[in-house]
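Here's a solo chain for you in structure tokens, the form predicted alone.
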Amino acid sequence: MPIQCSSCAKNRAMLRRPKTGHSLCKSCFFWAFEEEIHQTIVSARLFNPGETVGIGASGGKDSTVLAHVLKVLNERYDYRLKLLLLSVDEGITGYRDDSLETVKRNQQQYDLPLTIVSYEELYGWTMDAIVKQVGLKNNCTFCGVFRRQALDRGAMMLNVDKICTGHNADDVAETVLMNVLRGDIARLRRCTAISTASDGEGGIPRCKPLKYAYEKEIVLYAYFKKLDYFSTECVYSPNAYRGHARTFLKDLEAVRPSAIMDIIHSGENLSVKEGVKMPVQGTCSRCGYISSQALCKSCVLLVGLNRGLPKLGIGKHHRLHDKILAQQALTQQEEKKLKAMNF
């Protein structure tokens, strides 16, 4: 017997919802996975009228039904906003060419304009070059670092007002994850913020529509909506810390498919005991980016990258920043240490 729509009880079920075991018709689905973004961008006040909003589009599921669903409600429910699409290109041959390809022709499909900035216009390297310096072990520190600080330029250049990821509910549940079995005790209390403030972000606020939108109800909504999505995976993440994560994460949604929300609702009430020391947001004083060390994580990359010391900016190595933003020379047992690389 064909079971029917749990919604409508009308039409037949084409899905049963990972995140609540509702078994939904096409049309029951979109507009419950479509409404429940609603909420979380009004309860959550992510947007007010005439914002300008730069979408972060890698041409992947997650920003391209993030850039589908934005265009949907800013016409449903009048947000009245100007809606752009933002690139960044990390220079990896036969990965980030071919998906901002799926970018240019989401650009066409949605009508939304599209600015692309690259890692080799802003920083002189891409991803390729690093690799071939620093190798495949800590490629993905940079690639973070750098496309971060990428997006948050691209975004000024464009005077946006608010930039949108398309983070969903996995991602920051493995955020949370990897944030505990590091001991980050400064970057959990803050990786589950839906939005974070200017001052915090470079000068421009950054939010989460999909923050809590399990991945497997994105795949399954770009695969009903028949959207044009790039699914191949980066050809340099298969040795990242997150994957660790991830793996830990599908364990024990297998078994119990609401760990994925109760871990973000852990790191969303998480309670730090008086006396821990944080550290204090400041500026770089090479670039004028958010940091909190005298030198932002990109210089201390670049410099590294520029100086043939590729481990410079993977550890802590506060201690040469004064060095460094003096231009004075490292000694050689200094620098033997940051040419060692672990292949």
Given for the second form:
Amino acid sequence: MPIQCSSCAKNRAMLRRPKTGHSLCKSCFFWAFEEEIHQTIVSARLFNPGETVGIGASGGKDSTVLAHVLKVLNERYDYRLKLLLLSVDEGITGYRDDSLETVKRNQQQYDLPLTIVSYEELYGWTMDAIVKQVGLKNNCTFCGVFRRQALDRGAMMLNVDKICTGHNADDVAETVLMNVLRGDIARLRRCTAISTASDGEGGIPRCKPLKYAYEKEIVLYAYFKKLDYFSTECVYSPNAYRGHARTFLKDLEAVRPSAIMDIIHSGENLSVKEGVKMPVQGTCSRCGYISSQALCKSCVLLVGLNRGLPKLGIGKHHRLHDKILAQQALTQQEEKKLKAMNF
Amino acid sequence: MCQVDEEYDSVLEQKSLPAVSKKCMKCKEGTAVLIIRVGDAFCRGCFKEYFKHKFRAMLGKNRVLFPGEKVLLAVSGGPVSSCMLAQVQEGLSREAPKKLRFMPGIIYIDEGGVCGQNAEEREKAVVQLESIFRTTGLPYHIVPLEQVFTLPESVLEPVYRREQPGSSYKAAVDQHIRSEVTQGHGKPTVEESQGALGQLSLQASTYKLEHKLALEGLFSTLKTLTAKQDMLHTLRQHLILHTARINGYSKVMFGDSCTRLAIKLLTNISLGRGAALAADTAFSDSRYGDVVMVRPMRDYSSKEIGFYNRLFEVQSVFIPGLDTKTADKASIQRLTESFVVKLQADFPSTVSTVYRTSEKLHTACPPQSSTTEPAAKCLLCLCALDTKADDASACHATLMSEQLSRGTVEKTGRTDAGCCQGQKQACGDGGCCSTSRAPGATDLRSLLCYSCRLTIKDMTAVDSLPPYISSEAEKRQRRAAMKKEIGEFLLEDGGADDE
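Structure of the form predicted in complex with the partner chain (previous: the form predicted alone):
The next block holds the full complex; its first chain is the one shown before.
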């Protein structure tokens, strides 16, 4: 016997919602999914009318769905937003070049202007070149730090008011778990916020409209909408520890589907003891980007790369920041420690 | 950033093999019998000193146990709580250099009724434990879980007690010393406790058949093991709290090791208990007001305890629990445990990192607590309600999803929907619960915190809850209704009413 849609009670249900367990027909699912994102946007007051919003587009499922839904909602509810696509080219052959093709197709399908900023033009290094120097270990540190800044720099070039990224509920929950496992109390407190503070002078506010959308539902949405997206793992990411957290989260979801939302709820309600030392936000004295240290992470990484000491930015070497700023030479012992290991 | 091992490179590289005939790193004389941390080999004697010191240091540092105070030790028979009992005994013995000055008692909750043990097995476990308890000479209480059906509703009434001023500990110690001098070296305490031995096991360890069936009924309505474990924990806390209250204990000691607390922390995050995380894992938890829960074993890893129990022959009794012999993915609690234990094997800093995270947290105080009336507390876990969050929250988003997928067509008489689920729609928009309550079924949802709601959601029939819970729920609802009725005449509402 075909199951009826629990929402409209007319059509045949096509799917069971991973989030709630209800059986829904295709159109009711689309409606519910989009409406939820609309509610998130409205209740968290993510956008103001007339703003220019840059969508961080990687070509993957999350950002593809985000671009699609934002375009739909912008027209349906008349947000009066000017939407742009913003992509970062890390320079990874066999991965990013292919996914950027998808973004270019999206640009045409959704009729949104696309800007691509590349590591090569910003930093003078492609990820391929970085991996050649650093090796396969720790390369994600470079990529992650650089991408964050690249997105900001691209956004500044385009003069956008806000950036939104395709982080979904699974990503947020996973980050909560990761920060607990790493004991990173500062990030634990920040990671569940739907948008970064807009009043801060450092950088453009970012937000996550898909924060409460399950990854599985995003895939379902893309599948039924026949959206064109790119799904390949990055060729350089082994991601051992995060992999454990991810598997754990998926297992939790299998035991109790609401677990993802429950973790986010926990994260939102945590509060940190007074007197726990928190990093203070400042600006990098070299490039002016936000940083809690004298030098921002990407400057340290870059200096490390340019001097042939890739490990400079890996781990904590705050003591060396003054030396780098003063452009002094490092001692031989220090240099030896920071060189890439040769096998 | 993605790979955590990046910062541990150097640590991982210097793996040293334990030498067979190493000397103790502390006294440099005795032969090492075990390695506690990387490279730290201890001999038997030094290990014992180190272990004992840690326990005393934990109590000394926190200064919450007052001299002469009655303290209840919650002993499950497992290795950690048995070790805790051994430590307390050690501290009470005549040879101890600085004798512990509180008056301990023991409580064991017999959960065999829900863990699938038959009467014989339960009896056997109780006999084993009793023989251990008797040798300690401390008063003990053996309480079957079935007794929750006889609890008064006052267990759930939050008791508000003013914070102890900081100096009171010292004052209490001084007073104790003075009275000890007049009484003569505190001998009476020992005699008193031994004199009490006669009436120790008076606490009825029997239970009525109807209560046994009621308990079985209650647990059979819980559909998931996750909910069962959570409910068992809640009921156990209530029973211990009640026993402590009627016997005049003002502190309860729990045997939570560092490993257990790390597991508990992650479990509670996964269960949506983030708001009460600090209270659930800190050294002391004063949510019940007059009875404070303390966790003196929180500095020991389960491995250390295993070593100690083995080396010094601390007896423990194995009693199967709800999740014994279940698969890794049987419940959230079970899954988290296996996750942490496995991760700890590969990354030895996991437990201590997670545990240290817990020390940096404190329980979020809901903003409305600044008004005269104290904030509403959850009916089951008695932590502050965390469901009043603003519109942009996970709590609200979940309700929204439920509402949207249910659609405009309200279906009545859905078989899979418990009575609580039906109320969700009313709760969704304003946070105010419907007044048109279905007859018979009590709307518990509004009285519960986020996580306890999840447990109740996994329940097919809420009417099987013990009477003290349902009658307290009704009482609170009547008060809420009353308040609503007179709401227009109340001046300056503090917003502290129940949702």
